[in-house]
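Next up is one chain by itself, shown in structure tokens, the form predicted alone.
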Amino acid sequence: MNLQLISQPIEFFPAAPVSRETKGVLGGALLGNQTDVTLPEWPVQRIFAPLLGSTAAVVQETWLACLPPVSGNDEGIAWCRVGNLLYGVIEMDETVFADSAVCSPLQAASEEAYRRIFRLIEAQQLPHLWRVWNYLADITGESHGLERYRQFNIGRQDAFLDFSRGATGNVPAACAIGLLEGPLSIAFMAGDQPAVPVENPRQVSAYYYPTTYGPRSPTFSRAVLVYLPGQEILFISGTASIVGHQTVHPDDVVGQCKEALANVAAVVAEANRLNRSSPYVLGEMSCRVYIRHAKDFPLVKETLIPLIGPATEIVYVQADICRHDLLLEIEATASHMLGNC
């Protein structure tokens, strides 16, 4: 199929987006200041977060396939399908769930969003959730007696369990990132074959975290390998400075950067034990690096580039991480061909 991720810095809008007439566009994301954005016609996740170290107002990331897509909108999910692969985006307004008597609005919105996702991918007969990108406002803030990230984890896991999906083991790669404001935004990829989960031997699997981190553990794998016809894709989840289950190098952004990348490298090594293609290397990855404090960007870049290589495609974003003591998070994607498209 030859699915490809392209990243296009855009200095101003409106801009001429990639045309569906010339490319099979599955979907994508817009990151940055989107005040005057003209949205493309395909499913797009809007990530309202400042770009760091870029003169562009917006970075447009687009997934391209070598086949024409089929698109639709179900229960508020804008989606496109190409062969055995589906990409979708849903935004949920928490205030719609403000009258819930049993849980917080965010927990209810999270559960409902995932319920809709599961209904869609089962109806499309593409039931395996591969990769999920979650963004929510004020991720480490507290309301209704509980940190918001923990509320989100309860809602997400409830939906997994309600649809008879396990909350451990074969769960998707994912990130959960905090923005200043905006709706709960979830983008996802799903397919007809199960992903191959990849865990990090340096870390406790997130779904086995102790209750210190909340009443429900996060429902994601450290990474997954997924397969399209003739192609293998490695999705690495949001990865931070955590060893075992504990944050290390508090208040030290350089130390956290090195530790987060060491964890990415450990996941890559583990993926290379399980993959069907040639070995993955750090320098071929497409990365997003989320940095809590904009002032730390020069140090993060100065630390990261010698370790990962100057040719690596990296988008730097100012955003909140899911723990108060985490200063940055790295996520990555790479793909290898297994044959011709």
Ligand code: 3EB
The other form holds:
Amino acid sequence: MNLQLISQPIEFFPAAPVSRETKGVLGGALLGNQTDVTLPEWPVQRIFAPLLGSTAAVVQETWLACLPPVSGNDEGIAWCRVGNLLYGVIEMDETVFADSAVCSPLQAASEEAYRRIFRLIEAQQLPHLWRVWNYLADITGESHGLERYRQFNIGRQDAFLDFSRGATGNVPAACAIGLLEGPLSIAFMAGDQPAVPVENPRQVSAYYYPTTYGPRSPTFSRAVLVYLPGQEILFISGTASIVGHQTVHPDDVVGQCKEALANVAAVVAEANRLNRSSPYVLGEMSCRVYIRHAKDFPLVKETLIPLIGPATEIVYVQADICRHDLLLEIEATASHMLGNC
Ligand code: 3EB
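Instead of the form predicted alone shown above, give the structure for the form predicted in complex with the named molecule, please.
Following is the full complex, with the preceding chain placed first.
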């Protein structure tokens, strides 16, 4: 298949960074807090957050495939598929759910978003959810007597259970990140074959977190290995300074940075035990690093580069992590060809 992730800093907007003639764009993301951007015609997740250490106003990430895309808009989801791979983006306005008598608007919006995603991918006969990117406003804020990330977790898990998917084991890789404002935004990739879940031996699986972190556990795997014809992709979920289920090195951004990277390395090692291609190495991963405080960026970069290698592609974004005491989170992606490709 040769699905490829392209990350392009864009100095000036509007720009046509990936030509409209380019065949086989599946979709992507636009990172940066500039508002007057020209949106591409494929499904795109807007991530309104300041870029750190970038001269570009916007970074555009694009998934390129080598097959003709088929796209549509159903269930409020802008989607595109190439072969047996589907990418979609849904934005939900929480205020629409303000009347819900039984739960908070965010919980209702989260459940509804995931229910729509499941309906779409089942209708497309690509029912296996591989990777999900979740963004919500004020993630650690509290309303209706519960932290908003915890509200989101209830809605998400309810949707998995409603669709008889189970909320442990076979769940997608994910991230859940806080932005200043904006709708609940969820991008996802789904396929025709189940993902191979990968857990981190240094951490309790998130779906088994104790209820001290919320009435319902988060529904994600630490990573997944997924398969396209002739290709294997490793998606590593948002990874933070958590050992067991506890945050370690509170108030120590360098300590958190090293611990998060040790967790990424442990997930890579576990993925290498399960994968079908050659071993993955840290230096080949394409990374996004979310940093809570912009002032920590120089120290994070200084700590990360010698450990991860100077050639690694890293996009740094200022955003909120889902626990007050977490100062950063790292997510990563890599791809290997299979067989003689
Ligand atoms: C953690 O390990 C940090 O709720 O989808 C990382 C990745 C985190 C995904 C999610 C949350 C999520 O618990 C937070």
